[in-house]
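Below sits a lone chain in structure tokens, taken as the form predicted on its own.
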Amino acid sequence: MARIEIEDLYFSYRPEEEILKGVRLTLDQRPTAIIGQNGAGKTTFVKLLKGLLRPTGGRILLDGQDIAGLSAAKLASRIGMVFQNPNDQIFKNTVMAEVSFGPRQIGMPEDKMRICCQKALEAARLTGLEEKNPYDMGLSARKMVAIASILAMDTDTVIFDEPTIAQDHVGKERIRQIIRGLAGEGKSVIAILHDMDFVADVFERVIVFMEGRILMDGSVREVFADRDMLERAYLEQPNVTRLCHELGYRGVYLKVEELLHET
């Protein structure tokens, strides 16, 4: 498990326009969802965690070490990131070549690489498709290829940028199992999401970004209970939570199962 500490983090693409404005927080073992409107700074934030961008102020510590001092290969072996659009990530002409590329680049031993690749293919339900060209597959399946390519690197931390995009119920369930499996292995999972129902079902901690700052940070129940603060960030509660509120229920229900249990 990796511990990531963010100290007074600032970032600007242009001097006159700050994207992140003094973000301070610690990311721990709890599966964490980052939510907020487009332009709130979420994707910029995770790109900084991954080392794809460099802060204009502040620093990011990985297990106490400033990531600015880590090589690209070292950081890649510790933090993996699945991009929102798999077309921005996939470039090999077979599924296996794509999934095995990352482990090879970070110098993973051959025997471990085979085990990790097989495990990743199984988790993403891609077994038997190793020789298929990812670009002959649909968007949903390409997303799974992108996920498997990061899982195979066996990093301490995995970042997902909108993992449920283009996924049907079956695909979302697969991703839910992947995230819970990673958490069960003691890995840190961070995800940017707009799907509040998925957040309520899968994650333990929610961080709300608004205009480059952290507006809220707490457990899923704490964050989704505060309807006024969510509205301030132009966000909605999960569907079940909103329905129960409209029906006059006093409790905070995040899932259908919770409501059925109470009634």
Partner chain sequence: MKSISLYEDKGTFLNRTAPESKLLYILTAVSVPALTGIEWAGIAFIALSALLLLTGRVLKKTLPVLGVSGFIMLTVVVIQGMFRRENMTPVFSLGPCVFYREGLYFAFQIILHILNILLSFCVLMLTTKPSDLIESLVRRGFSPRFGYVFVSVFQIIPQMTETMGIIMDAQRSRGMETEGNLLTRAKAFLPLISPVVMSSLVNTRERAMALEVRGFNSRCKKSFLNPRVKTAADRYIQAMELALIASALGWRILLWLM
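So that was the form predicted on its own. Now I'd like the form predicted together with its partner chain, please.
Shown next is a single chain and nothing more.
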């Protein structure tokens, strides 16, 4: 399990426009969702964690060590990240070559690599498609290839940028199982999401970004209970939570099952 501490993080692409304005938090092993309006700085934040961008102020400590001294390629074996658009990530001609690329790059031993790739393909339900060309697959299948190629790297921390976009119910269900599986293995999962129902269903901790700052940080229940604060960040509660509120129920319901259980 990795421990990531973020100390007063500042970042700007151009000097006149600050994107992150002092982010301070510690990530633990609880599956964590990052939510916030478009342009709030979520993607920028996770790119900083990956060493793809360098902070203009503040530090990021990975297990107590400042990542400023590590190149993105060096960080790759510790933190994995699935990009928002699978087309940006996929560049090999077969699913197998794509999935084994990462493990090879970080110098994983051959036999461990075979096991990890197999496990990743299984989790993404791609077994049997190893020799297919990812370019011939649909968008949601390509996304699965992108996810599998990060899972195969067996990193302590896995970041997902908008994993549920362009996924139907079956795809979301699969992603849910993948995230649960990772959490079950004691890995840290961080995901940027716009789908509040999915957040309520799968995650334990929620961090709300607004205009480059952290507006809220707490358990799913705490965060989704605070309707007014969410509104300030232009966010809505999950559907079930809203429904129960409209029905005049006291308490905060996050999942359909909870509601059914009560009544």
